[in-house]
Each structure stands twice: as C-alpha cells, then as structure tokens.
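To begin, one chain is listed below as structure tokens, in the form predicted on its own.
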Amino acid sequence: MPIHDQSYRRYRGGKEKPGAAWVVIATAGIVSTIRKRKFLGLLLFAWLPFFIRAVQIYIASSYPQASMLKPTAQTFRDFLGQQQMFVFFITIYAGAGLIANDKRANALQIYLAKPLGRAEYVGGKLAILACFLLLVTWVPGILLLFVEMAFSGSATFIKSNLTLIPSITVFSFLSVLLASFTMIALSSLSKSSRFVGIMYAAVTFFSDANFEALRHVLRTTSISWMSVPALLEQMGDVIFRQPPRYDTPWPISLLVILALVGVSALVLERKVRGVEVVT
C-alpha cells in the first residue's frame, strides 16, 4: 500500500471575518425554534388581533356609516399595547432556554472555547429572541399601516399621521429591547428552562403587583417606574403622542428601562463565561 507524504501544507480555505458568528448562532437558533408545532400556533395566535384590526380597518374604508371604527394613532397604540401579552408568552417560551439550555449540556466551554467571543455569543442569543418578538409588534404594526392605505386607496392617513412610522418602530423596539435582555439575563442564571420562565413571570407580575398595591395606598401614580409593564405603557403613551395614564415623569420611566437593560447586561458578562471561576 503506497504511503503519501503528510507534511505541512499551506491552507488555501477562506477566512470568514471576524465578528459574523453571532449569525451562524441566531439563524440554527431561529430554525430551531420555528420548526416547534406550539410555537409555531402561538406565533399565528399572536397575529390574530392584525387580523381583527385590518377588518376594522375593512369596514371602516368601505362603509359611511362606520366611520367610528377608523383608524387613529391611538388605534395603533392600542394595538402594540394588546401585543404586550404576546411578547410576555413568546419570551418565555423562546427565550428561557436559550442559555439555560447550553449550561445544562456544558455547552459553553465548547462555544467559547472555539474562535466565538462572549459578545457575538449573546448577540446571537438575542437576535434568535428579538427576531420572534419583532415579528409580532413592529411587523404588524406597520403592516397595518400599508392596509390602510390599502383600503383607502390614498396615503391621506399616513401623510397626516407621519409620526406614526418612527412610533410604532420605537417603541416595538424599546419593548423588545427590555425583554430580550432581562430574559437572556435571566435564562444566564440557571441551568433549568423552566425556572428561567418562572423567574420572569415572577419580576413582572410581582413588580406590577408591587405598584398596584402601593397606587391604592398612596394614592399616586407617580410610583409606576416600579411596574415592568407600566413601565412600557407610561414609555408608549409618550411616545404615541398620547396623554400619559401615569403621574411619573417620562425621563425617568425611561431611565429605568436603560438601567435594566445595563443590569442585565453586567449579569450576562458576569455569567456568561467559558470555565467557572470558584473563589
């Protein structure tokens, strides 16, 4: 049997540039997720109430009479506002395993243990989460717009609403901006998907439980930058151009929003690491 020569050679393979690896991690993410039967009838459930406002929008353009159900800014602020229960499902179901799961399976230390820095780890993880919580909030959103125009056979609606495009995108984005981060944060801290989901349905009902019961007593609502979802409802009435429907100053629901998502970014370079350190 001849014995070919293995010395060294040259490689002549391509290179791929630095900092593209987050992608290979949120597209085998994605696919991942969309080929699930349950997630994949949550996302269509999720796309009902588009369906409900374009036959709203339907009536509207085609009959006089109902001219109490056209669209408003306020109607598109309703909408993204009834997509909030959505965003809660999808998080939890798309979201707690997304690190969680690669503890359990010590799949970190191969991860970040090949050319793969811990940014395009994370930035992976949550482009897989921010991409299912786009599609049912700034998708709809402003596909909504273009069946109104649709509809109404004119762009009258959008060129009197202009704002209405850098709202609806705004906003999909803070909201999906806040849960993203504080659910990767949070799927960082235990090996277990399911308590991952506990823990975050925990931060958001107990905090809005907190702000409710404080409301009563103290007779405000200035307190209600202690509520997750009031939080972002404070954020889009704002933002909306509507009249806000709590007393706390805009800024600061805002910069509690940040500061969350800059806790949850310290918790995920803490956690997120190749070999745990034990001091």
Partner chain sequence: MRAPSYWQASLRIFELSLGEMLWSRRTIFMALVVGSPVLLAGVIRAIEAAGIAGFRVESLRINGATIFGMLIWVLYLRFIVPVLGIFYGTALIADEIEDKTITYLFTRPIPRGAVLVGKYLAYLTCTILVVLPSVMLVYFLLVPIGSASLVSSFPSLVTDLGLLALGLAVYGSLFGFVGARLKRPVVFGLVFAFGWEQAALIFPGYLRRFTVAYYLQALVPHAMPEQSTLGAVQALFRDAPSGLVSLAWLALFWLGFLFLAARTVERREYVLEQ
Contents of the next structure:
Amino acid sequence: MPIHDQSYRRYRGGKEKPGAAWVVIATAGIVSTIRKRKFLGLLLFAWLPFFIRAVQIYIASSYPQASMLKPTAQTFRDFLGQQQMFVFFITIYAGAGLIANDKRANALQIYLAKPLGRAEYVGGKLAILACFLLLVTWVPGILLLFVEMAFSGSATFIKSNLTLIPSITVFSFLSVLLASFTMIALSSLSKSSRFVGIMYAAVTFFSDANFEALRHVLRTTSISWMSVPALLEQMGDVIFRQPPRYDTPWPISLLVILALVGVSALVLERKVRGVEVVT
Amino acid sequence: MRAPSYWQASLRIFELSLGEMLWSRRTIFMALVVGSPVLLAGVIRAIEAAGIAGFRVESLRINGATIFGMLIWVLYLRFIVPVLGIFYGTALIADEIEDKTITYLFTRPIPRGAVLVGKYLAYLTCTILVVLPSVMLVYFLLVPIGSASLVSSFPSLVTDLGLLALGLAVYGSLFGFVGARLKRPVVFGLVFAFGWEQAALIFPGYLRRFTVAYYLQALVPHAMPEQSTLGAVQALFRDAPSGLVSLAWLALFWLGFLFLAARTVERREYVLEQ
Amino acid sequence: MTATAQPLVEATTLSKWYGQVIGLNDVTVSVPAGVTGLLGPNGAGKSTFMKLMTGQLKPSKGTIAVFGEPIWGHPHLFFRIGFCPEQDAFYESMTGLEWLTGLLRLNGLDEKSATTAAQHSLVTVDLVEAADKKIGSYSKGMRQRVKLAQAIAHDPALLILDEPLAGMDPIGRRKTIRLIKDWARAGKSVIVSSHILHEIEAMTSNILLIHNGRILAEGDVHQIRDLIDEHPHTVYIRAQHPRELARTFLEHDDVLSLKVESDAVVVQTARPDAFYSRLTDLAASSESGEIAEITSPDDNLQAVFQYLVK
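Given the form predicted on its own, state the structure of the form predicted together with the partner chain.
Then the entire complex follows, led off by the chain already shown.
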C-alpha cells in the first residue's frame, strides 16, 4: 500500500503580486453575502423604485396627456434620495458583520498573518459593501437614464441634461463612501454585528433627532451639518443643481462628510490589527 | 434544595444580570445617547443666559416648558425610547446565545422563561436608571427659561417620567419577544420603530392602532411639534385615544409580548454556533 | 454491557440534525452509573450527544431520558446534573466567586450557602487565590477549572463534562483526572468526552466510541486497545540504511508489507507490540545503521474507527 506524505508541503503554485489580495477578500465576501436569500430579497426590493420610475418614464413618453410625469433632473435627484432608505438597510445587513464577525472568530489574526496588508484587508471589506450599495444607487440611476433614452427614442433629454451622468455618479459615490466608511469603522469597534447595526442606526437617527430638536428651538436649518441624513440631502441638492433645502453652506456639509470619512479611516487604522496591545 | 419559584428564579437572574448590563460598553453608549439631550439643554440654557437669542416662534417668545415638551417628543419619545428598546430588548437572549453563556443558565433547575423575565427586569431597571435622571436634568435646565414655574409644571414632569418608563417597558417586551423569536432581530426592530411606526401614524384609519407610538403619544402632556413635514402630517391625522384606553392597550402589549417572549424562550431550541 | 440498575442516560433511536447536517444518527444506548468516557474524533457528535442529554437541544427523532425522565422541558433534573460545556464562554467582568455564587443561587441556595458552596468548589479546583479576580483575567487553564467548578458546586449526582481537559497544563490535567476519579469513588457518576484515547483511559475503562454521529462500540477500553493492536499497523522509519533495515524486518512473519523509500522504510505489521520491541533493540544496537525517526501515521483512533466502520 503506497504511503502518501502527510506532512507539510510548500505551496508551489503561482503567486499574485502584492496589492491584489483585497480582490480575494472582496470576492469571497460578495459571494457569501449574495448567497443569503433574505439579502437577495432585500436587493430585489431595493430595485422596486427603479421599476416604478421606469413605468413613469414609459407613460410620460408614450402618452402626451401624461406630460406632467416627464422626467427632469429633479426626478433623478428624488430617485437617489429615496434609495437612501435601502442604502441604510443594506449597509446594516451586509456591513455590520464585515469586520465584527472576523473579530469574533479571531480571524483577523489569521488574515493578517498572510501576505495581506491591513489596507488590503480594509479595502476588500469596503469593496464588498460599496459594491452592493452602488448596485442600488449608481447602477439603477444610470440605467434610468438609458431607460429614458430607450422609451423616448432620442437622446434629447440626456443632451439637455448633460450634467446628470456626473451628478448621479458623484452623489452615488459620495453617499456610498460615507455609508461604507462609517459602517466598516463601527464594525471594527465591536465583536457583535447586532451591536454594530444598532450603533449605525443610532448614529444616523440620533444625529437627525438632535438636528430636528435644535432646528425647532433655534428656528434655523443652518445646523443641518449635525445630521448625517441632512448632510447627504444638502449635498444631493447641490450636486443636482437644485435649490439647497437647508441654510448650511454646502462646503461645510462636504467638509463634515470628509471629516466623518477621515475619522472612520483613523478608527480603522487603530482597530484593524492582528494583535491588539493593551497598555 | 428546593427549586426556586418562577418569580424567585427571575429575581435571581435579575441579580446575576444587572451588574453585567449596567457596567457594559452598551451602557456607555446608552449614556451618550441620553446625555445628548442634557448637553443640548445645557447649550440652550447657556444661549439664553448669555442673552444671545430669545427663542421665538413667529415672533412669540417660547418658554422653557415648551422646549422641554419638544425634547420629550422629538428626542425621548421618537428616538431614545424605541432605540433603547431595540438595543437592549433584542439583546436579552441574543447576547447570551452569541456569547454562548446561555448554557450555564439553561442547565439550572429553573424554567427557561424565567431567564428572559429576569433579564428583562434588569433591562428595565438599567434603562430607567439612566433615562429618567436625564429627563429630570433636562427639565431643571430648561423649564426655568422664560420664567416658567417649576412647581406648576411638575405634574407634567411626573407624567413624562411615567410615560417614558411605560414606553421602555412596552418596547422592551416587544423587542424582547422579537429577539427571542428571530435570528436577525435588529433589522426587524429598526424597520418596525423607524419605518412602520412612522408610516402607520400618517395614514388615517386603523393602521396606527398596530403601533406602540399611537398609544404612547396619546399620553404625552405636551403639544406635538409640527415643523417637520412628517410631524405636520402626523398631527393632521392625529386622533388620540383616551388616556385610559391607551393605558389599557399599552398594558396589554406589555404583558402580552412579555408572555410571548417567555413562552418562546421556554419552547425554542437555541443552537449555539460552532 | 449490562446495566444492573436504572441507566443514567437512555437514548432510543435518537437522532439530531441541523438542517441538512446530521449531528447524531439513530443512537440507541444506555449509559450506566459510574464513569463513562465518550470517545470520538472532532465532529463525531460527542458535543451534540451531550447537549441532548443536558436538554439544550431537542431530539429531531427518538427520545433521551436522564434518571428515567425526558430532559427537555424538565429543568428540575438539573438539581442532580452538573454540566461543564466545551465552549470557553464566561461573564468576563465577574469574579470567579461572584459567578459561581450567582449560578448556585439559581440552584435554590440562599446567599450564604451559595457563597460557602462556591468557595468550597473553588478549593476543589485549586482556584482559591483567584476567587476574587475577574474571569476575564484568568488563564486558559484557570478558565477550564472555574468552568469545572460551576459544574460540581451544587454536588450533583451526575457530572457531564465536555472535553474538560482541553487547554489544561499537565498538572491541571492530572488534578482534574483525580477529581473525576474521586467523584466516582464517592458513588456519583460522570460522563466525560474527549477525542484523546489515553485521556479517557486515565479516567475510566468504560467507554462509548462515537464516530460520524453513530455509536460504534461500547464497553471496556481494553477491548478497543486490543482492536488497535490487532489492526494492521503502519510504521514509518527514517533511517541511514533503509534497505538493510528492510532486510532485517523481512525475517519476521508479523511484517505484512514493506516499502522502501530513499531515506526511509514503511512497514505494515500485524503485531505492533512485538515489532516495536524489536525496533527498540535494533535502534540501540545500530546494527542496521542509525534510525533517525519513527512515526506511525495510524497510531490513533482514526484507524480503529475506519476498521470498525468497515
């Protein structure tokens, strides 16, 4: 009976160049998340507004009597605004456990003992969430433009609203950037995905509730920078060249968003470590 | 040795859990949440004291009691109470399952339901101990603004405290049940508290009766702020039930969900993840 | 094996599956009083069986009774049962003494008796000095011992221990083994699981062999030992002159097969005891050159399991 060598064997296959390992993390994460039926249901549900808008565009293009339904830049702004609700739930569903679950299973040490940098690990995790979020913001937003072109049979609308493609892109990426960075940072703070989910929801609602309260008292909306949802609303209006709904100057809103992303990056830098040394 | 009664077993679980709950990271988070209205009240008080601005609505000066009422609505009732209910309620059993410490409690000669009831009592004590002092601080900071009398508005403070305690009790038992029943209770909790409850309240008809907020709001002794669109629509369709009816429904929800939660824990098999 | 008295645990066509994964498959077995070792490799179904006998899981099919009563939904049985789970899970911010006292209160003891019993069990597991330290600061071995302490603290008639020696240092292991033996000597019963044969052998001779969710064998551990010895045994010998060594081996009829490699010889023998004895002599005499390494790829339970499954 031949005896096979059961001892350690050195890997003799090819190796990827350093820097590409995030793709492995991202791919594995995307595949395992998409396999969950409930999540797939949530993704499908998030596309419902797209289909409703598509029907609206179809009716407006086909029936002159329904001209009031014709899409404008505001339509696309409103559509992406509505998608923020799905961004919120998908961020919690797909994002809360991204690092927290690895911490719970002590997998972080194992990951970081491989030829995988911390930045690559975080990049891979960010890519998982960003991918799903773009799938419910940027992808349907751009598709909606093509739907308009297909139903109207001309590119007139796009030509006269040339800024829409960059607007949809910039706003989608901005909201995805904020949601993914803050969620991943929160996920690195705990071992419980439930706790992370609640923290994320609390930060969102809490900042908004405080803004609402102060707004009532001070009778001004210039403090909208303290609410996370209001930050994006304000930036969305500016990006889509709509009249801003709050008195806060948009550069302040943008600065606060960038500050939140910066703080999240700082948290990730401190918390994503193979071994945490407590002094 | 004699088996402790259901109530005794619950109390012993309560004793075992209270310290854990009170000195956990969660409580720090909770302190931040309930500390924010106090901070806000402090800022408002400072602005008023510095004479930077008088708080006015349509040229009418608003007093501290009105601001206090607004904070009860906007921060405590619509945000803090449901969030704490979700936060702790869903974790009553889920935390023990996740941490795999439930084994030690389920292999004792006590009914499993008592584990939930004891932990629920710990939740209630913990949240009441943090939320109610925060409300009182906000009250003492805000109400004197605009020379409102502390004495005359004191009964409304007592109502507020009772109302918030009741809210914590009802939301806690509801989400305790959700946590015992579902694998992903947080998403459901958030959808319920910030999706369903908000949406159902703006529709006329019976839908709103399937919310906790509908009955809680009927007991609030302050006027509902109507500045936001949602608030305005909710105020438009507001048909508050009487205090007694609200109390009866809230008591029913409270005891009903607590019973269901305990029964679920009693009967459900919890498989610990390997 | 025949049980003279009422069996402690009695499983009848007991099965447990988690979705599509079978944890325990159609098990019918009686566990008698005394110390019983539940032996099997990782993933064999030992923990599932223990969770079923402690009422943490509901049988998917069949029944399980402890002290003659179904355990699911009968918490009063836990007066007589102490369970030490496998998982390393604790209320980290509590001290060992607080934790034990709290759990003992759930067993119906008043504050004073609970504290006394907790202290007593901490003495038994040699943790008195760490009694007032937080469990979060305990070493792995201390955590194992405090877990054992909560199982014995209420003086149960039946101790169920899931891998109690995992993570313990050699002294801790020896003490725990002694504790289990003393427990049995006091007329109480223990069911203990492990995947290491000699650990179980050190505690009891009565074992249940479990593999792939099925009970493969039950009875005296020496019979299992015999099976190991009778089962064709593979030995890998790395040597200076493997061909010379192979020639020496061929002179004996217990050698069933031989395979010579560049620096080693792989032997299958029917009588491992005799073979090892000769090998020791050979190594000492250096007659066939220097022997650098002797390993046996199947000197473990897996080989016996495979043999029994066949």
